[in-house]
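Just the one chain here, the form predicted on its own, laid out as structure tokens.
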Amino acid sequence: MTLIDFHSRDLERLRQADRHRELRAPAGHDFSSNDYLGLASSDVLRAAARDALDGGLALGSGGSRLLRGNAPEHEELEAEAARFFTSEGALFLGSGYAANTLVFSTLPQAGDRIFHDELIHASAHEGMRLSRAPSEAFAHNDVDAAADAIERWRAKGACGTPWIAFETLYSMDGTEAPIADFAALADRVGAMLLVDEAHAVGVCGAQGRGLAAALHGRDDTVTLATCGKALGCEGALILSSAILGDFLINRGRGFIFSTAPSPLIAVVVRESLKVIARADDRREKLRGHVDRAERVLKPLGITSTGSHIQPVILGDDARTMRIAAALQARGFDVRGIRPPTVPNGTSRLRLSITLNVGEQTIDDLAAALGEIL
């Protein structure tokens, strides 16, 4: 069998299991993007990009940050982000995937152990695969399970540092983490915290600083704030102490050997931070959308998560994709989510509530979903 034959057969197995994926352009009312505050196409971010280009700013960085790719715009964004999030330091990466991979593969050391929520992002798993430290999953949002796992590890004579990793708002379930309890556990056992705020930044907390804003500035906490979701741009910010940021610059292969993000994007992200700081009106409007979705979906037997991420668990892969296709045919951009993105047997529709739709459209989606179900 040739390599092409192997890949061809593997793709056919995916088709037979209703797990084959294809790229598809956006079409219909937005119930699938992470552009929660509707900023991706906003005039204010367009203007920031236009002004920077008119001022002669280059599109590309031309190299890694440690060579010629370190632009003033990168440093200005990082300084602004550190101030906004009240963190000692900030480091800008090209994507949330790159940032998570960098953090998990670089900071925990041999002799340490990473204890992570079982539903944590795939990018965290990729970083753990590259890490010097072994990893262990604990049950979703179960602080006691994490504590027990750390205790068992210590009982075996381990003397390294435990790292506790979780998301503050889970991307496929819409559930919030017990953040304060994890912080208390870290204090009790001398652990470091790796906190992924990807789906909370911009939407949650005072001025959109996220659900874990109270942890910013702690030496034992590293936080990921992505820029490609509610901020409407792309890239990610790693918030940490100055020492850990310096360590990532000097030891993080994903940083050292990557071409720097576009300075133009750094300008737009910086502007977006200013926008979300004064976007209480947008957050209030989104809260109204979430409440509306809860009311109209409840008669369908769908339990609300209370957040802007609402899964509709269907279980069967084929049925999930049929229902998603039926909704798309009616003009609603709803996507089916299947394993391995979610656990086996939990295929679902992921309804993303954003400001790119109005309340009437939310009502119409619920009516269509009810008819199809």
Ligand SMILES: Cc1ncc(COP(=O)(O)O)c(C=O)c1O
Contents of the next structure:
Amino acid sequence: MTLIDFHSRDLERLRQADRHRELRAPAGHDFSSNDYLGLASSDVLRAAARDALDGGLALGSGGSRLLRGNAPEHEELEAEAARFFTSEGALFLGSGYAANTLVFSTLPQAGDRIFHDELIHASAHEGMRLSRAPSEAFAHNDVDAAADAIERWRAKGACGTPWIAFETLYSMDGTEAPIADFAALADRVGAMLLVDEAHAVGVCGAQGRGLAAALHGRDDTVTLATCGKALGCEGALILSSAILGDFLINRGRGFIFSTAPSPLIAVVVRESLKVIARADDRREKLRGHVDRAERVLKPLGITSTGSHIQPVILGDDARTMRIAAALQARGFDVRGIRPPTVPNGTSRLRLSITLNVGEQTIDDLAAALGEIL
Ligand SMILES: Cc1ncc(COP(=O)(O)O)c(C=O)c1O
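Since the one above is the form predicted on its own, can you give the form predicted together with the named molecule too?
Whole complex next, starting from this chain.
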């Protein structure tokens, strides 16, 4: 069997299992993007980019941040982010995936152990795969299970640092983490916290600082704020103590050996931070959308998560994709999500509620879904 045979057969297996994926251009009403506040196409961010380019800003960074790629725009963004999120330091990476991979693979050391929520994002898994520290999952949002796992580890004589990793708002489930309980557990057992705010930042908390804003500034907490979702741009900010930021710069292979993100993106993200700080009107409107979705989906037996991420769990892969296709045919961009993105047997429609649609469109979607189901 040649190498290409292997790849063709594997793709055929995916097709047989209804798990083959294809790239498709966006079409129809947006119920699938993470552009929750509708900022991706906002005039303010467009103007920030235009002004920067007109002012002669280079598009490319030209190298690693540790070589010639460290533009003033990166540092200005990081200073602004640290101020906004009230963290000691901030480090800008080209994507949340790269940032999580960097954090999980660089910070925990041999002798430590990472205890993570079973539903944590693939990028955290990628980092854990590369980490010197072994890892172990605990049941979703179960703080007691995390505490038990740490206790069992300690009882075996482990004296390293436990790292507790969770998302504040789960990307495929829309559930919120018991953040204060995890922080109390960290205090009790001397653990570090790895907190992924990808889907909360911009939308949740005062001025859109996220659900875990109260933890910023703690020496034991590292937070990920992605910039490609509610911030409407791309990249990610790692918020941490100055020491851990310095450690990532000096020891993080994904930081050292990678070309810095475009300074233009740094400028736009910085502008986006200013926009979200003043975006209570957008957050209020989105809350109205979420309430509307709750009201019109309830008669279909769909229980609201109370957040802008609303899964409709159908279970069967093929049925999920058929229903998603039927909604798409009616002009609604709803995507089916299958394993391995979600656990086996939990294929679902992931309804993302954004300001890119109006309330009438939410009503229309619910009506179409009711008919199709
Ligand atoms: C929870 C979570 N963390 C990290 C990421 C990765 O962020 P990015 O899309 O910026 O690479 C995602 C992306 O979907 C995510 O949902």
